[in-house]
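Coming up is one lone chain in structure tokens, specifically the form predicted alone.
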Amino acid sequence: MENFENNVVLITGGGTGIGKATASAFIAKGAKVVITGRRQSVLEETTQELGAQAHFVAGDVSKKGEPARIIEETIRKFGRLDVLVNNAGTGNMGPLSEISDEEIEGIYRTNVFAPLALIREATPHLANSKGAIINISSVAARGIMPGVVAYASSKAAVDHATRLLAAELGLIGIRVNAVAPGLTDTDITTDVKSNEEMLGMIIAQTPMGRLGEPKDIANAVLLLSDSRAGWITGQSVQAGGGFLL
């Protein structure tokens, strides 16, 4: 895999989990870190643990504004930007009629509008660097599951805009790509992880036979980001150990 000495790297969720494996592996290839997450004191701890590499932006992307202003300070820190991924996420279990408007709401601008508006705004830099955009999306995207509707369907339209926008942002140099992980090991999956039935069920299905590792999701985006990538785009890379194949 390629060294990524000098290029400079935008994180979102890049506080904890599969962002701040991601963030790890970035850096350990050389690459410039920008963090972002709500918890200032998270992104403070992990920037710290991630060395002089790594700087954070706290600020909550779903918000009107936010996803221009952290583009922003990137650059202000940084002076360019080589690769946006999109990590942050939201979502919850459970069947539609029990799921109300602000939590819908809520699902879909953490993990459809955040994104698309972070592109937009980030898209004047990445074509100065012919660049490229990691959207983090989810197995669920593509499976067929019951209780899941709100944040399946979101990520079903993370896979689709990144199609879209392969084929749009291609034409000035951008490569667009999404990640799917499979049922990881962070701290968003703690609910499903407590249910030892559902878990072996999901284990069950999973031919590698075990729950992803942050690492697993944070090797797949640098995979993708590499150059010599440079001729793959519009996919969503499944990273779920063949988790609903």
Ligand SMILES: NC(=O)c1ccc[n+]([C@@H]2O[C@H](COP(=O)([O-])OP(=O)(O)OC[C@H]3O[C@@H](n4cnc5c(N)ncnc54)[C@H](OP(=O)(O)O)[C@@H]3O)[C@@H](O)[C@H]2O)c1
The other form holds:
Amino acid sequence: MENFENNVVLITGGGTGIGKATASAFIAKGAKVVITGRRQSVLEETTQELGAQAHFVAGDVSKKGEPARIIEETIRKFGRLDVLVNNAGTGNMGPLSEISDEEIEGIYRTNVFAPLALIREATPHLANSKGAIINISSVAARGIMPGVVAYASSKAAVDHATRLLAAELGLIGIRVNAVAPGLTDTDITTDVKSNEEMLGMIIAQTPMGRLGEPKDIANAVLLLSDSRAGWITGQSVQAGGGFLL
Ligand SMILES: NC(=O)c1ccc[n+]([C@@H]2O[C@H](COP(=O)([O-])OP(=O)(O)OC[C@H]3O[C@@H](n4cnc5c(N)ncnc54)[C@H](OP(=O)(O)O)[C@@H]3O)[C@@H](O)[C@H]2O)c1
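So the form predicted alone is up there; where is the form predicted together with the named molecule?
Then the entire complex follows, led off by the chain already shown.
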């Protein structure tokens, strides 16, 4: 895979799971990486693990003004931005009848509003670098699964925004793609993983026959960020071992 030396990559939610594995994969290819999240202690620990090429900015991306501050701090620290990975995400399982207005709003603020605001604020910098945006979607955006309506519909919005923004930003040289993970072994999937029946069913429906690892998703993010993917834009690529073909 391409060398990302001299590239600066911003990964929201980079302190844990898929974001952390993505930060580690970019650093291994020479990039400088900024990770964000709400928990300062988690970010401190991960940054220490990732080493000198990593920097963190603590903040809640769902709060107005925070996306702008995160982009500003990234530019202040490293002077440029080449890849924006909109990875921070949240979601509750449960039927709509059990989800409050506040929960729906929280899911949409984090999963939809924040990526749009981050992309808007990052656009001048990504235009300068002819950079790339990778939005982390989900196979749930396309599947018809019970009990995930707020989360799955927010990720469907991410997929469609990916297409719309590819059209809008292609004119200034920015590519916009999404990676849609299948079930992956991270904190967000603790509930599913502890439900043996559900876990068994999902693995049985996965042609590759296992749960995804964060590095599986990180590899897909790097593939789409690579300049050799320079003619690929507006796509949502599933990385789920063939779940939901
Ligand atoms: N794991 C899967 O099976 C799977 C499948 C499909 C899609 N995805 C997507 O993959 C992405 C990464 O999730 P993951 O699986 O790696 O789980 P994770 O380890 O729980 O990662 C989520 C990250 O987002 C951060 N975050 C959440 N809300 C935030 C907010 N308001 N502001 C700033 N940061 C916030 C969290 O940090 P703080 O809590 O410290 O803020 C955390 O680091 C998410 O978008 C998720 O929807 C995951």
